[in-house]
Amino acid sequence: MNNKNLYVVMVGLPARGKSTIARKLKENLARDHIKTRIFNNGDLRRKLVNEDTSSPEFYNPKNSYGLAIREQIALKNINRAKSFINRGGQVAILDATNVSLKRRKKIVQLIPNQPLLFIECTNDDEEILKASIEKKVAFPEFNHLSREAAIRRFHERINYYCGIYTSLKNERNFIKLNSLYNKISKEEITDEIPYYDRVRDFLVTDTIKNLFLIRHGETYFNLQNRIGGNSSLTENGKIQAEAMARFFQKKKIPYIFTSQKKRTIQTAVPIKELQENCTMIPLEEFNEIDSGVCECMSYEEIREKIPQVYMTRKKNKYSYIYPEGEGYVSMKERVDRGIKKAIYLSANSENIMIIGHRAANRMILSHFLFRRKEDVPYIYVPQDKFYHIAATQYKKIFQLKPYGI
């Protein structure tokens, strides 16, 4: 067994993040000058097969013709991976569904006496699955179909894979990964696996190359010192949004994530308009703190009309939960989930942007920047500046920058 080489075998249903993990793994290893290459069955299929592979019947395990073609492609990629290793490559990543026990046994037979690591990607979040499928059906093979028809076909394709899906269990070396939460649910390592510590550490690490975290522009509620609600931007807020759009115009921002509130969406629209191929995705997870019975009230009104709320919250701002609402402490789970979704959906993007609210942005900042819980509600989140965050295994950046008006 050559302990300097490694074959990584991706496993999982379509649209579960396998290719995203494979690309990030390759990039991570390349930083350490480890020669890595991905062998993606889907890319090879789209290159070599002239038939309409958008048809779900092509993936029907009872379709002997489609099955034969897919097996030939799998074999060709395995041989390409072996050739790469034989020519001095170090890590070959076989990126395909590989959900059947039969296929995985075949891989083991064809790559004897070499370290094999299986990585199974799972993700049952319906919203993420929906967004992932929408990205998949943007491939040229679906161009002749309506969006609805393409999505329907892709779901049928997934159903065929479900019929032959056997989760990792008896393989000698494997990791089962929730690809949304970067959480390992099970692992079994029997052999000595090269680069294992490096690979495992990467799998559980949030990676953002450049995140621009912005608070929405000025609103009418801001002028009145009111909390929550769904206020629109003032004229000055619109000027701020347009200034941000001009500031970021020369940066490629493929994804802008907002809350579901008008003020963040109104802030995002001018930025999106000056970008090419920019997708705006409102996420409920980035909504502002729900202040319950105090929603739309000013702090002065709360102090005068509900003094017990005002005084109790003042004593422990982080842990206090508004009656019929939430608090910083109860926001954490949903905001963390929103961050995971944003990272997942913008996979491999150089730059992403989140436009949120003061309390929500404080929770996002605390996700990346250590703060004592009692200090989180006081993190500075202005409307005339933005945070630039980079968080990888190699680099950590936290900068507060003005965008200029």
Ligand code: F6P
The other form holds:
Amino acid sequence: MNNKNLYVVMVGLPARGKSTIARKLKENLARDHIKTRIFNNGDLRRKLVNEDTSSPEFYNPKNSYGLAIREQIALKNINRAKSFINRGGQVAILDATNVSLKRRKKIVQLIPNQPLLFIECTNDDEEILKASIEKKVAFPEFNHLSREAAIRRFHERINYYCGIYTSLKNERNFIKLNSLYNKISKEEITDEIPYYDRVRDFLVTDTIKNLFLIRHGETYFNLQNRIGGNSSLTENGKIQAEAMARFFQKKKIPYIFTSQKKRTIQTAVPIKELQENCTMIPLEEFNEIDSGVCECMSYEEIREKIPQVYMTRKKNKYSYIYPEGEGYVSMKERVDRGIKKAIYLSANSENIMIIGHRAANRMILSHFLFRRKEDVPYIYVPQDKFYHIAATQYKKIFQLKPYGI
Ligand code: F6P
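One more: the block was the form predicted alone; return the form predicted together with this ligand.
Let us now look at the entire complex, which starts with that chain.
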């Protein structure tokens, strides 16, 4: 076996993050000067097949016509990958569903005596699947359809793949990856796989190239020192949001994640307006700490009316859970899930933005930079500055910057 070359074969149902993972691998390997290329069957189909391939029937395994075309495309990409390796390429990534045993056996047969690593991407989160499908139906092949019809067709396509799906089990070398949580659920390595440690490490590392973490602009509740609720931005808050919009205009921000509260969405709107191509995704995971019985009260009122809450929280702010609400400790799981979702949905984008709240942003910050638990509830989260965070294996940034108001 030639141990300098590697074929990576992606496996998984449509919209499970295969292409994002493939691109992440390629980008990271390229940094180490390892010549890597992706051979994507969907891209080749869109290039070569003139007819309408948005129809689910094209993917029906019983449709011998569609099947023949798809097999030809797969074969073409296998041959292209082989000639890339023969010309000095080092890692060839076959990016396609490859969910049937038959297809995988064919790949093994056509690429004999070469290190082959299968990577299966799984992800059962309904909300993420929905958002991923929304992105898929933006492809030009669905242009002639309404959004609803395109989504329906895409689901039918997925169903056809489900019918022939066999998860990895008996392949000699494979990794099963939860692509939302970057978690390996199963792996089996029989042969010597070049670059294995590197590939494995890239797969499980959360990477965020540039995250601009912002707190919403000033609200009416902020002026009254009231917590929680769903208050709107004040005139000053709107001015802050517009200043942020101008500041970030020079940067390309393809995704802004907000909470589901008015104040973060109102902060995001002017920023999105000054961007050319920007999707705003409100995530419940980034909502502010739920202060339960204290919602909408001011700190002074809490101290006067329910002093035991005020005092107990003061003693151990991280672990304290508001009656009928949350505490920092219980927010961690959901905020971490939000970060995973944002990373997944933004698919390796150069820049992303999260507009959150004081406590939620503290939890986000502590995800990227270690802080002792007792210090997390005191992290400084101002409204006139933002945090710039980069966390990749090659770059770490953690800076508080003004946006120039
Ligand atoms: O005052 C704004 C706010 O976001 C409240 O909604 C929230 O309860 C509070 O900050 C969180 O900060 P702390 O944990 O310091 O009370």
